[in-house]
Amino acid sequence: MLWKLAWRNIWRNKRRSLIVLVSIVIGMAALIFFDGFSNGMMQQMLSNQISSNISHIQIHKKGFNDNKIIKNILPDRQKVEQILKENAQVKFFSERVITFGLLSSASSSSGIYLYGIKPGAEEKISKIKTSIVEGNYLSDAKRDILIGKKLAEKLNVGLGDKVVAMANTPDGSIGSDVFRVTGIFETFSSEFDRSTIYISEQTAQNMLGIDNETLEFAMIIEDFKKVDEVKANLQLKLGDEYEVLSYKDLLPMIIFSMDIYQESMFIFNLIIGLALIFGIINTMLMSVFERINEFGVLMAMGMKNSRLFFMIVLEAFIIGIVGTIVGLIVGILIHIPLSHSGIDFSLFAEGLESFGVGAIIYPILSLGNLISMIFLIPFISVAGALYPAYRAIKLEPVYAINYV
């Protein structure tokens, strides 16, 4: 009984009732929008990465990721790639020569990063093939070379033009050689697509005095939920001379990010909890006030205060079951065509790609948060009815029956 008296309550006053509902669906409209946007550009920020030049795992000579010179050999590489090759978690893997230099062309020059990689094995790891805009990837030629777009505008060059790269050797003499732009790529990063280049590793090495050597293996494992099982378990068959790290170590920023937004998030609740039970109480202690004859009527019929204070929590319980619900179905119904199609930042697109984030953001719903906000907003509707209520048994039936 007390249900169906809970429910007739609330839509004797349909106007004030109906304002609840609608604040409690706004809310969480907005909680789940607000989840699903700042959870896409964090994962997105994090899987632009790792699908750049990251990749799950990277595996270097002790001390590389801190000092990133050519001297810094990767020992015994044959070792290196077997040990790949027995683990049945590592699912593609790359080799790379990787160092500093600088790249001239006609007109001007600029520092930059330069990868000597092994084309076949390099497109399983990395998405430079397909963000390629001009061009072709890399073939078996051995002056073949891919820059990025911001790269080519500031050397001022274009397909089929040459360039001359340099960067040190091993024994501290400089080596350099000729090279004709066959593809220009761009990427999510602008930083990036303005400092790297892609040659062929073989190419690499006879240019740098380093035959048959190699700096680095990045990886992809099949499950990356289980990056630090497989970081470890490399770490320990590699033993000491080599440092293994995951995307984890060598993006600390991001992953420090996407933690700061856990924590946000939680803040960004409760902002939204703490408006939406204020506006709860203003609408039970109304609604108890308006009421106060009808409740001293039930007391002095025999109503028992904790069925009394449970009729009136019910009723703000109900609401925002209700409001929750429906604020689900509109945040879900928002959520899934901008899932597809992207929210375009395009106008802001500069910015966001100094980030590495990218123009469009796709916004992801983190299960955990979303089941966190549909027993959130309940709770909060309850928490805002418990002073009403309170009130409410606090009454004398003599006093609330003659109460005009």
The other form holds:
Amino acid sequence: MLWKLAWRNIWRNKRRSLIVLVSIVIGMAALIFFDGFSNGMMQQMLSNQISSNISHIQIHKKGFNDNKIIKNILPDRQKVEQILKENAQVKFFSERVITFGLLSSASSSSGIYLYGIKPGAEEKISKIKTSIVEGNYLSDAKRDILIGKKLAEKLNVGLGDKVVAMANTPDGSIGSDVFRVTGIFETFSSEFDRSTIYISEQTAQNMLGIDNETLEFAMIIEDFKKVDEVKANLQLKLGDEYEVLSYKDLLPMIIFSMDIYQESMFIFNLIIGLALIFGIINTMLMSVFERINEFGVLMAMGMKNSRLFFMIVLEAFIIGIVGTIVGLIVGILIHIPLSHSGIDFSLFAEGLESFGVGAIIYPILSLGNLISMIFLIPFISVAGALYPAYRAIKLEPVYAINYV
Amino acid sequence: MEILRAEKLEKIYEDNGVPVHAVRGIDLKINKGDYTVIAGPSGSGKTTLLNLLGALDKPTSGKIFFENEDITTKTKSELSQIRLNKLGFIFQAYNLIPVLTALENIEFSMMLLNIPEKERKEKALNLMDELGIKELANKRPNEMSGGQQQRVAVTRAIVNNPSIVLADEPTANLDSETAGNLLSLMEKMNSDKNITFIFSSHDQQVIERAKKLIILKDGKIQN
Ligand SMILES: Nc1ncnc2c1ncn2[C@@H]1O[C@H](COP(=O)(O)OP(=O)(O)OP(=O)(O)O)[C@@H](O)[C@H]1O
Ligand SMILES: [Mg+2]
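Starting from the form predicted alone shown above, please give the structure in the form predicted in complex with its partner chain.
Let's see the whole complex now, leading with the same chain.
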């Protein structure tokens, strides 16, 4: 009966309750949108990076990641390969020769990261093949080279044009070779496209004089969530000579911004919560002051303070629950189509691409945040009703009955 | 049998620092089944006295014995408990809960005593039937006339079988015919169910039909 009474009391002043409800619904929908959007952006940044060339886990000679020089070749390529083959968690892996060098065309030249890859295996651990926008993917042919679109523009070369790559060899001399542009790729990151070239590993080894040696193993594992476990396991097997790095180690900025994001989400929740709580306190106070006479009568009838208190808090709680449910529905109705179509940020695409996100952002809702939102608003509604309810039970019955 | 007794009751209000002596030394006794009207001019202290007798307010000095227990020393929540279990109230402005129907208003009284839903519905409907207001069951207060609302309020006040029903000017907002009908209803409850009533009123009709009359003037009993 108290629930029924509370429900009807809410609708006594329809406009006032609707205003609170609408503000809760808007707050909730905004939280869902904001969370989905930021979360989607973050996940996209991460998965773009992982699928471009970071992969889940990389193995190098210790120190390579801080100093990417050709001298840091892997101590024992066969051993690493064997260990990876034996590990059931490792789904795909491939090896890469990586070094810094120079790429020149007839008209210009540019500093580059040279990747010597195994075309077949690389295809399984990165998206380089599907990023080709002109020409073909790499084969093992000696003169094949893939270059980024931005780099092609900079060097003013097209498919079939001749380019010369140069890089230091481990003994300090310079290795170089001539290539004809086989394919041009375009990824989400214009920075990557400006600075990366791919040739076959074999060619790279020849050019750099490091036959049968490599610098990196990169892999995709079966269960993305077990990355720390797999990493630790590999490190243990490989020993101190090697560094085993997960995407978390390799993308500290993204991981950091994801952490920051969780905190900013908390603050965002807090701000919306604070805005709502004052609305609720205000509404409930007004509704209590309008009913002083009625409370006087209830007190005269012997209604316990605890019950009266509960009734008032219940009214706010119901508003909070209804607002949360409607807000959730509205938020999800907005979210679902956007999560399929994505939100097109082509206008700012240049900025986003150098940030590593891509022009279209697909919102993703995180269950954890959603659950905390579902609890947040009813909790805040109850909190906002505590003071008004306290004021109500502190009334003197005689004063309340005669209050005009 | 005595159920209520007041001894040397005094109530002094403070009005902006000026003491107002609203009740000055009242002694009275109410027996089970009494039908008492407290009359007197405006400002004579009728409401004040009724509030004291109804455990809504505390006297400045003096004692009130309800069923032989001194209630002037009791805490607020004990007084609330007494009102819940033993007293019924009728107000000048009816004061039904506006969002509840007549039936629900009567049920509400019983809900406060934690009577189960089925039982309270049955009891409320029976009593409404007895008082001839069953057809009002599903009406909200704003769909009823003043007289109808006050009948519902009387039903609400007596449904828990209180020892005493207190009513501060219950007929003041009603025309004299409606007031007469309401009085008949309460007289019937008084004689049929032996419910004790204490009213305050300056309505001539109410005073004429009183079985016991207390006339107040300046906070003192005149008769
Ligand atoms: N809360 C209060 N504070 C100060 N003075 C009060 C208060 N309540 C009542 N009084 C004063 O006490 C006296 C008695 O008031 P009370 O309301 O009991 O009279 P009453 O007989 O019920 O009058 P009426 O017929 O107008 O209802 C009056 O002088 C009134 O002004
Ligand atoms: Mg009065």
